[in-house]
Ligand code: HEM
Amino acid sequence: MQESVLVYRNFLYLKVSAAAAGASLFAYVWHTPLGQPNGGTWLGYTLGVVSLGIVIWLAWYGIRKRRYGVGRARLEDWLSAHVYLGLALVVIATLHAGFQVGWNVHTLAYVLMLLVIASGAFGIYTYVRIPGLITANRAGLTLEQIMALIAELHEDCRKVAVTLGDEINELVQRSAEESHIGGNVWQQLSGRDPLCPTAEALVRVRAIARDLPQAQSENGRKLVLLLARQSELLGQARRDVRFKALIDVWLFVHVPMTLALLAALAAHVVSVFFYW
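Show me this one chain by itself, in the form predicted alone.
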C-alpha cells in the first residue's frame, strides 16, 4: 500500500473510532444505574450489542480481504477501520462490563478479546515496520541471490582449504555441510545460530592462520576473508528468515484466537439471555 493504513484518509477511521469510544465514555459517566455499573443495565446491553457487532465486523475482514473486487468499500478502508475500531473496542467493551470481572465465561470472552487486539496490534507493527527492515538487511539482494553467494563461497573455501592441511580442511568441510538457515519455529524467530559451524570455523581458522608457514600464509588470509564474508551472508539470510517468520507467526496466533473469541462470545450471549 502506497499510503499507510494508520494515516489513511487523513486519519478518518481514527477519528471515527475515537468518537465512538468518546461517546461510550460520555454515556458511561452520564449513566446512573441502581448499584454498580454492569453489563446488565440498559447501557450495558447497548454497549454489549455495539461491541458484539464490532467483533463480528472485525472478524469478517479476514473473509473480505480474500474476496477482491467484492463490495464498494476499498480494502484499505476496511483495514484502516479494522485497526482503529479494534482499539476502540477495548474502551467500549470495558465500559460494557462496567469494569466487573470474575472467573466466568464473560471474563474469558473479555480476556480473549484483549489478546486478539494485542496480537492484531503486533501484526500491524510487523506489516509497517518489517518490510523496511527486510529491504535494509538484504542490501539490494534477494534471498535467492544471498543463498547463491553462500553456495559459491562454500566452494571457494573448499578450494583454498585443501592447500592448508587436514584440520582446516575438516573445519571448512563441516562448515559447508552443517551450517543451516531456518529450522524450527524458534530457530527461525531467533534469526541466529549460536553454534554456527561457519562462525566456529572462522574463529579457529583465524587462529591457525597466524602460525601457518610463509608459503601458506596468503591462502590462510584469503580463507579467513572468505569465511568472514560467508558468515556475514549467513547472518543476513537468517535475519531475512526471521523477519518473514515474524510476519507469518502472528497469524497463527491471531486467527485461532479470533475463532476462540467468537466461541466465547457465543457462550457469553447464550448465558446472558437464557440463564440470567
Given for the second form:
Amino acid sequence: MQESVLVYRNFLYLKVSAAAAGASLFAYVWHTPLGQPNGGTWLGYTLGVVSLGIVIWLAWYGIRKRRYGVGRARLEDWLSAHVYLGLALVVIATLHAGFQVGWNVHTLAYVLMLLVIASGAFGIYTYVRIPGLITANRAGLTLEQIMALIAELHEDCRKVAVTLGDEINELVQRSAEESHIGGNVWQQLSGRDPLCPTAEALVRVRAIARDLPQAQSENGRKLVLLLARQSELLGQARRDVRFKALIDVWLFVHVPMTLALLAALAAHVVSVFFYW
Amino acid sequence: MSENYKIAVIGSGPSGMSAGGRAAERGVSHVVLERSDHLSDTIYKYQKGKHVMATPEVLPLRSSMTFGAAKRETVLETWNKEAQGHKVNVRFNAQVTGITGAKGRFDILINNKETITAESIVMAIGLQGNLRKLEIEGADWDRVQYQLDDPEEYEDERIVVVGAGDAGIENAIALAKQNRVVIINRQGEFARVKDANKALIEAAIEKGEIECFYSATPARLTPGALVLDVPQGQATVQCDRIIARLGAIPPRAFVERAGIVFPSKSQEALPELSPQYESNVPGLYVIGALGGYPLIKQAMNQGYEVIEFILGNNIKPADEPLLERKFGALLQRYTVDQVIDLFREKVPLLSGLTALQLREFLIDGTVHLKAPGEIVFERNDYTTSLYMIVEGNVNVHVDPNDFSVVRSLKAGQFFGELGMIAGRRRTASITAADQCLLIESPARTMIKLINSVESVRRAVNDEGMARQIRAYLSHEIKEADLAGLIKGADRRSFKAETVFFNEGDESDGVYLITQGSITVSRNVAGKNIVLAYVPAGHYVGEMGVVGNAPRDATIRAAIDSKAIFIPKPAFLDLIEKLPSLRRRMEEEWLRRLAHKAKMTARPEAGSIIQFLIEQGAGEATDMLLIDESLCIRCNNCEIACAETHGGTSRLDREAGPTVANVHVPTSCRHCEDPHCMTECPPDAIHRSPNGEVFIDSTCIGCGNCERNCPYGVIHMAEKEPAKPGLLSWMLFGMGSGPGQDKARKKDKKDGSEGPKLAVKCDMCKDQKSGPACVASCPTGAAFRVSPEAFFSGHLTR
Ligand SMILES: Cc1cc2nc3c(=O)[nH]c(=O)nc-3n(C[C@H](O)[C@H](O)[C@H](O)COP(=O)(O)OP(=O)(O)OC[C@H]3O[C@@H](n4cnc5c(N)ncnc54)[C@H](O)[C@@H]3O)c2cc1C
Ligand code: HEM
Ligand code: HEM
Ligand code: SF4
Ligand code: SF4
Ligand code: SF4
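What would you give as the form predicted together with ligand HEM, now that the form predicted alone is on the page?
All chains and molecules follow, beginning with the one already shown.
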C-alpha cells in the first residue's frame, strides 16, 4: 500500500549513495599517492571531510526528528537517505583511512562508526520485518485490550477456583498475582516466561482436575479452559512486548555509540592536526 | 379574577430575562414565566465552572442586565442579583402549557392549571425543549429523574437507566463504577449511537458490569420496582433510582399550537418574524435562540429591543455596527438600510425575505467588491458557500482544459450552489467579468434559508438541477434540450445502505449523484464483492442504458445520498444529439470495465473498501490511514500533532479498527457535510478551500460538536502552557520534551480551569510541512488520502 523506507521514491537515496560510494572508489583507484594511501593525502582529506560531514548529518537526524512542523521534506525522506548514506560511509570512510588500522584513536573512531552502522542495519531490518508480525499477533486487539482481557480472566478463574479446594485456589491465586509481562530487557526480548505461574497452574490444575469428585468436575473443566485461554493471551502479550522491544533495543547501541563516535572523531581530527 | 399584565415573557433565558429587566426598568406591568425553579435554565445546565463566552465581540451589548465572558457561576449570580435589583417579576415553576386569545388579551395556561392574561406575549423559550418524561403509571415517584449532574453522588444503589441513546449510555457507564446499573433498551441492539459508546456499553454488558434488557419498554412503576414489557412477557426490576434519558421534545409543536406558522417542515426552519420580532400572530413576539439567534449577547439585545418595540419605540437594532463593518466601502454611497433595500431589489433570491431575515442573513454573510478578472473561487476548491451577484457580471470557466471557455452570469443570478449541496470540490472556476458586487453566504445560513423560505428553495432547486446536469454530464447541452431533460428528470433521496438498483434489474435510467456517495458491488460466486466507490459529482447506471442490457452491478448508497434520475429514453435521446458526450461515456465505460476486472480478481480489495465505508469513507474527503505493515508504533505521529497544536494531539493512533493492515486511527475525516458544523452556536467551524474542516477562535466551548461527531475526533481541551525550546530540553533537561506530559498550571489560586475549547484536526493547514502526523512518520506508514484516491490508487497498486 505505502512504500517502505527502503524502496522509497524508487530507490532515489540508494542511487545517490551508490553514486557517492562509486565516485570515492573510482577516485581511490585512480589516485596514486606518494607511498601508502592514507588519510593524509589530499584525497584522504577530502574523503575524511566528506565522511565527517555525513556523520554529523546522520547524527542531526535525532534532532530533526523532533523538530515538528519544520521543513518541507517528510521524515521518511530523511530516514531513507539516512539509511543509504550511512551504509555508503562504510565505503567512503574505509577508503579515507586507506585500509590502515591499528590500536589508536583513529581506529577507535572507525570501529565505533561500524558499530553504529551495524546497529542501524539491524534496526532497519526490524523496521521492515516486525510491524506485520505485530499486527498478526494482536489479532485485532490493542495491547491494552489484551491486558484488560487477562485481568478479566483472572477474576473469572478466581471465582471458579473458590469452589475447587485449597490447592487449586492457591495455584490460581499465585497465577493471578505473579504472572507478569515485560520485565527487564532480557525478559522483554525473550518474549517468554519459562516460569510463568499461569502456565504452571494450567499444568497442575489439569493434573488435579482428573481426580476431582463428580460434583466439581464441571468447574474443573471450566477452570482449565479459562487458564488455557489466559495462558494464550499472556503469550500474545509477551510476544507483543518482545516485538516492540526488538524495534527499540538496537537504539540503545545506535544512539550512545553515535555520541561516542562524535567524541572519538573530535579526538581524531584534533590529533591529526597536532601530531601528524 | 386572574392576574393581568401588559407583557408576559415566557422563559427566563438570556433573552427572556433581558426582556423582563427592560420591562421592569421601564415600569411596565410584566411577568416572566419560567418553568424551572431558577433563572436561565439552559445556562444553569452548563457544566460546572464552564467558561461562558461573550461572542461576537464586535456586537455591543444593549440590555438592562450586564454580561461579559466569565465563569458560569459568576454569570448566573450577576443575573440573579440584577433581576432582584430591577425588581423583575419572575414566577418560577411556571411552565406555560397553552396560549389562546389574541393581541390585547392572551390567555396563558400555566402548568395546565392556572390561567393568567396578558396584552402581549414575548416567547423566549430557547431551543432546548422539554425533556421527554416517562409516561407510565407511577412515574411520579420522587426517585425518577431526568438528568444526572454528578454520577459520583450515588453509591451502592441499584439504578435503572431508561433509554439507550448516547446520554443514557454515558450515564450508565459513569454510574456503574459505584452502583449496580440496569439499562433498558427499547431496541434489540445499540443503534444510532456513537461507535465509542456502543463499544463501551457492549463491553460493560459482556463483562456483567451493566445489565441490559433489550427490546424492553417500561410498563408501570411502583416505588422500588419497575415492570417491563419484554418479548417473553413481563419482567420486574428492583431499583433504588430511575434515570430516564429519553431525549427532548423540540419546542416547535408547542410554538405551533400557539398559532405561529413555520414555513416548512424541515428541522432547520425558523418562524417568520417582522423586523420587530413579531410573529404571524399579532402581539406574539419571538426572540432568542427560538428566533434563530443562537448566542447569549444577541438574545439579550433582542430582549431589550422587543420591549421597546412593544412600547412603540422603533429603535435601531443593536446589530447595526456588525452590518456597518460588513458593508465597509459601500457605506460611502448608501446607508445600511439602503444597502439592504438594494440587495433585496437586485437579487431575486432575496426578494422574498423579510427585513429581519435579510439582516440576519447578511450578518452571517460577506460582501465582496471584485475587480475585473479577479478570481472568486477556483475549480477544485473545497468551499461550500453560495454567491449572489448584486451588480456586475461574472465568468464561469466551465472547461477544465480551456480557461477561455466561459459562460456568463449577470446581476441577480447566483452561483456556487453545486459545491454547497454536494460538499465536494468546486466544479468550475469563477472570475469577475467587470467590477462586481457579490454577497457570499455560508452553506449553513443558506441551507437554513432554503428551508425557511419557499421561494428560495424553489429557485435554488430548479436552477440547480439545470446546472447539475450540465456540470455532471456535459456543458455542451443546449438550452432547449436541457428543458426537456429537466421535465423528465426527478430528484431521488436514498438513506445510507439502501439500494439504487440491483444487479439484474432492468436498466430504466441514469443517476447523477448530487450528494453523498455510493458503492458498486457484484455478486461473484455467491459473495457480494465491492468493486468501486463513486462520490457525488459522477453518474452511474449509464452502462446498462447505453448497452441496452440489464444492470450488471448493484448500486448502494454509502451514506445518505441524493441523485437526479434521468429516464432511459431522455438519456438516449441526449446521447444521440451529443456525440462528444457519447464518446466520453464510452471511454469511461471502458475504464470502468478494466477496473472491474481488476477488482473482481482481488476480493480483499473490495473488503477493504467495505471496511473503510463503515469507517466513514463514504462522507470523508480526507482520512488518516496507517499501513500497519510499516508502522513501528513509535507514536511520533501523535507527538507531532501535539507539538504542532499547543500540546494536545488531535489524533489517537492506537484506537480505531484495522483490516488487512489498513488501520483507521481516531482522526478527523473532514466530512463533505460535517456533522460537527450542524449545531455550532457561533458558527465557528469552517471548511477551507483545500477541504480542511477547522475550528476558529470564536469557539465558545459548548461541546455540541464533540457530541455530534460520529467518529469521536473532537475533544474539549484547555490550552497547554508553552514549552522550552527543543535544544534546552535535550542539552539541559529543561521542562518537558516532545510528547511528554507537561506540568499543568496548578498554581491558579481558585483552582478553576481555563476555558475548555473544542480542538480537532485542522489537517495542519497552517503548517508548511503539510499534515505533521504524516510528515513526521519515519517509516511512511501514516498517510492522508481522499477515499477516491485511495480506492483508485493505493488500493490497487
Ligand atoms: C452547552 C452550551 C454552551 C453554550 N455556551 C455559550 C457561550 O459560551 N456563549 C454564548 O453566547 N452562547 C452559548 N450557548 C448558547 C446560549 O446558551 C443560547 O444562545 C442562549 O441560552 C439562548 O437564550 P434564550 O433566552 O433564547 O433561550 P434559553 O437560554 O434556552 O432559555 C429558555 C428558558 O425558557 C424556559 N422555558 C422553556 N419552555 C418553557 C415553557 N413552556 N414555559 C416556561 N418556561 C419555559 C427554559 O427553562 C429556559 O430557562 C451555549 C449553548 C449550549 C447548549
Ligand atoms: C567518519 C570520519 C572519519 C573516520 C572514521 C576516520 C578514520 C580514520 C582512520 C581509521 C585512519 C587511519 C589511521 C591510521 O593511519 O592508523 C584515519 C587517518 C587519517 N584521518 Fe581520518 N577519519 C575520519 C575523518 C577525518 C577527518 C574529518 C580528517 C581531517 C580533518 C581526517 C584526517 C585524517 C588524517 C590526516 C589521517 C592520516 C593520519 C595518519 O596517517 O596518521 N579524518 N582516519
Ligand atoms: C555513522 C552513521 C550513523 C549515525 C551517526 C546515525 C545516527 C542516528 C541517530 C542520532 C539516530 C536518532 C535516534 C533517535 O533519536 O531516535 C538514528 C536513527 C536511526 N538510524 Fe542511524 N545513524 C547512522 C547510520 C545508520 C545506518 C547505516 C542505518 C541503517 C542501515 C541507520 C538506521 C537508523 C534507523 C532505522 C533509525 C531510527 C529512525 C527512527 O525511528 O526515527 N543508521 N541514527
Ligand atoms: S466549535 Fe464546537 S464547542 Fe466550539 S462553539 Fe462550535 S459547536 Fe460549540
Ligand atoms: S493532520 Fe495535523 S492536525 Fe490533523 S491529525 Fe495530523 S498532525 Fe494532527
Ligand atoms: S509515526 Fe508512523 S511509524 Fe510511528 S506510530 Fe505513527 S504511523 Fe506508526
